[in-house]
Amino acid sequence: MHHVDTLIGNESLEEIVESCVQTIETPGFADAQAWKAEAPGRAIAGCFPVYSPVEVFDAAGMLAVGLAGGGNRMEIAHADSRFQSFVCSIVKSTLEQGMTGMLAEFDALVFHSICDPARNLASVYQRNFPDKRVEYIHFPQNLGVPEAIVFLTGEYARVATSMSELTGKYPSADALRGSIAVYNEVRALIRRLYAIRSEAPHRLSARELYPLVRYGNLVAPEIHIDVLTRALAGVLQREGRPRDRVRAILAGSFCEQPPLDLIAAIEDAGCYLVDDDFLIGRRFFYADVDASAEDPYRALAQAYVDGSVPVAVKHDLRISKSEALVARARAHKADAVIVLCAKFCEPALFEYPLYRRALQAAEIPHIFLEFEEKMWMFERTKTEIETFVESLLFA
């Protein structure tokens, strides 16, 4: 049972989840390459995982594949020599994927102005792969002015032109509206699963929900919709009783992703993870984007500026991210917050002192942990969480 789309439709939720796990933990991008080979004129764009306008690529006849790093099964043999030692794992493993030929079938690679390493990764890729189309999206830094939406609308249209040169298909307004509608459906299903996770966490674990969402990094949105729909049906049929666990929300893992076994270890230590910011690039809008807008490029830009989840790499002085974290903890009736940051992730680490002050002021217990992609032993983290949980349950 290698890929979810080869299943016959009557599989259990557990079988769907484990098939997604197998797909996301298998090195390479076999599903995306198969999609490209199915029809002439198709192309693949590898997108860095936060705030990618996936609809623009879809409308141009491309599959937007989320580059979420190499995980803990990839040995970094070449990329270390291109970066300083204090750079996050996902930047190194994404370059390593290119240098070991894993991205050879990709027609374009897309990076964003989310942080200094991501900025630099774009130019390092350009230098090492001069024949590869490398695109860079500049996000506006002053979101409180009308020009921000105008600027980003232009950026998205510019990227659309660049991608259409690879496929011969410029995204018309109608095509883009159709792509927005499809991805709205993906995100609505993910929101529904996350709502169940918060309301009845004994029915769906984070260890199960995570691969269901991450599978969408690797396949066409229509396939993801089918898998999420079947998974949702399975979750709704589940019963079971809540256990005496700490309800926790997790923050800080919006870009580089923790190993799946680390997520499981946190839950095994006595937590219900009732909300998180894993894979935020697949679900970063609060609500549907306007799929009937006269200017769909502008609708996408406005959704980013005014309707996207605030994480440490979105520079928005109109809101306080620490106050938003406290509000999120209260909305999910959380007993505690787990701040789980990637090692050397400067935006997340700079944000943490503000989080800590706000959580202490709100009298919400929290614990701070760091992780790396290449982690493969989790006993220490599990012990730290267990101690934290016990201090809450038996206080």
Given for the second form:
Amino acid sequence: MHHVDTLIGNESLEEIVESCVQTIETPGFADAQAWKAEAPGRAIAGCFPVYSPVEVFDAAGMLAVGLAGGGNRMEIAHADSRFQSFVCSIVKSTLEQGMTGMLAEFDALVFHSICDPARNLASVYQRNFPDKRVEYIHFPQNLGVPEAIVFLTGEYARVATSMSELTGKYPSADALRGSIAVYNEVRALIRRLYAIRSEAPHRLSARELYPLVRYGNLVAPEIHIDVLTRALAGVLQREGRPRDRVRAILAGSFCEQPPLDLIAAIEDAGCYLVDDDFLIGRRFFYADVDASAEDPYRALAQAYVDGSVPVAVKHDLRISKSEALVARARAHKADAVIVLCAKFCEPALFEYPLYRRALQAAEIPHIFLEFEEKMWMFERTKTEIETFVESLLFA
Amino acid sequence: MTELQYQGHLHQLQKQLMANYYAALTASAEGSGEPAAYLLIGGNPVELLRAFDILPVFPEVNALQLAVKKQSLPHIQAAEFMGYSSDNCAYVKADIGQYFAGRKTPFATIPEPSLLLCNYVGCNVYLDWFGHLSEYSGCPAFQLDIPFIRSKSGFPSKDDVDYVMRQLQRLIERCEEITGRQLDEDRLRECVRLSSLTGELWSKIKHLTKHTPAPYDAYFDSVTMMAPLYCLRGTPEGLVFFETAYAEMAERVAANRGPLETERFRYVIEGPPPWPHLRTFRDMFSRWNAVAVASTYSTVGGLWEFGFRHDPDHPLESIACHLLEWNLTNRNFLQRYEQIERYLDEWHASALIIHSVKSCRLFSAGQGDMREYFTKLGVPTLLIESDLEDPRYFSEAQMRTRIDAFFESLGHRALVQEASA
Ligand code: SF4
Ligand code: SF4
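How about the form predicted together with its partner chain, since we already have the form predicted on its own?
Every component of the complex follows; first up is the chain already shown.
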């Protein structure tokens, strides 16, 4: 089974991180499959980014696995004949995972209204894998009006019904409240780790924090809580002194994920990443979702509408995302912003001109970079960041 | 082989009506007092604006006009200079470029918006586009959130319809604020009635291409009729245009006249046209005597040929249904496969051309799967790539070679079939 389980007690933070790295870098979904095999009636839902209401799947007796693309070890042999060269990589690698049988044990796949390629991917999946339940969640884009919550509450209930057809278990209010409480704990731990990193980035690097969060894509939330709790204990014990580095926040990597080595290269180039939007869906809310609400479906919808973080794929007219980025940079006392977009990711690329305007007006230096999940040479990016960092340190 | 030049009555009328429409935009930009609303083509609820005497402005139509007039590139480049990516939809870039260039185009001065009505009908880029315009112009955007079709049945749910109806009520309130006038329900019913008649005629026109020879090209000639369909729908002039169009096309059917001297191949085409190279692109088909008998692109604004009509007795409900269900952009990708299958079958076409455009991932993302699907069905299918707005993505020689090879083999196939029949 998974590597973390086999560690007992006093392992170091480094060991916990490295076992998470091993799990996330091993192709396939061994932990999820093992979880499913443990008891009859269990099912797996693969959730495409950015955010998915994982509680609903959990409460229906499913493991909500976070799909995060194929990384830089997967060769795309079939999917690129289906999606053109100008479509982002995660769309193709996710299809490739299906076409090479890696998702054979998955019962459902869930996509969201984040962008046009992801939406068409939902259809392509449905056609190519008729035995899988493909769901498409439409998130409201008119967030300032009360009917948005009503609509989304209904949308979640609809998805719950669909999933219960697979597991025979419609998520009762109690079960859903329970799942909300569990995922609240996950999110609170992640928030805590993020806060520590912002406060004292020398005690926890992005290269370490990232795998700890990403591990949760692959295992049951209870296991994730256990790992995060132990990691937190390790972080709190860590000493060390801050070094002379640029404090930067990162934006643009909310869906397709950069390779871990790229994250490491950014730090090695002389940055402390004090905030980022990697896997933003796993810590989507500012605060806990109400786990004792009379209607937990509504509570989840309310959290999306009124309590979730700004992200390119959400269009909330009540706030300006570029102002929010500037505010985030200030809140984290960042010296600079790194805009790191997945190549061909239209939502991320569309943010950039507005970000640029706002950052220039606020006199916050920034750098714009593109990546692809499949890249494996980082020297150029590293050099670009080094040059950027130098320009800041010696300005 | 030569294409009939029909600068007939219809063409002249289109030019005249569009010139009037653009003159009204210019007048508004110059202070006529008529408020302007920007909105998007996908399932557009233009009737509601017409009922308030708000001028509809379609940035997509403006962008394509710029491309046809070979004016898009400098605007695209200006937008890229602002930080827009070479991979962003070039409609948006051309529009934003012209916005900052003073909104002066060869066809009109585009007024500043009094309302940015983002009818989010399928395309996610719409949201960014209007969000950016809002940031630049200071005009608040109204996001009309249309739930995507996500049921197997292909229908919206009752909750979806309720949700849209509530938002339409809010939109009415916003229009009332802008114009200082209450909604005149009779006026709305009248606009919807005109739309309903227009839709009826447009549907009949589209069914005429089932005839052999097709009286017009359902791709290259449809686009002449699409601008009035959006910009003038719900007005008496719009209706007159479609009455004229129907009469002219029906006459051509009666006379067995098509857009080419002979009709050798009938094909269905998927995807938007390469506006900057429209003429060249058209010639690539005409020289093979190939006629498009149906096109998915001509249904982005509405799918009248499959039965939709606005309903003057239930004006808002029918506007909601139009937005939700009766247009290509809000339907899922597999519904598009079905649509194409119907065209191939009922419009008697023997091939499918997929024009994959880089800008528009709503259309293009996944068209490789579509090709695979139709090829497996035994439909000769050709996928070619360029762009709808950016003139830099068009490699003429390569495209011509592929189209030639395709029709050559199609011709060969037809001969073999004839011989064995
Ligand atoms: S990376 Fe961007 S374009 Fe690709 S699926 Fe995610 S949001 Fe869509
Ligand atoms: S992506 Fe396509 S539908 Fe959307 S705005 Fe661009 S051209 Fe229009």
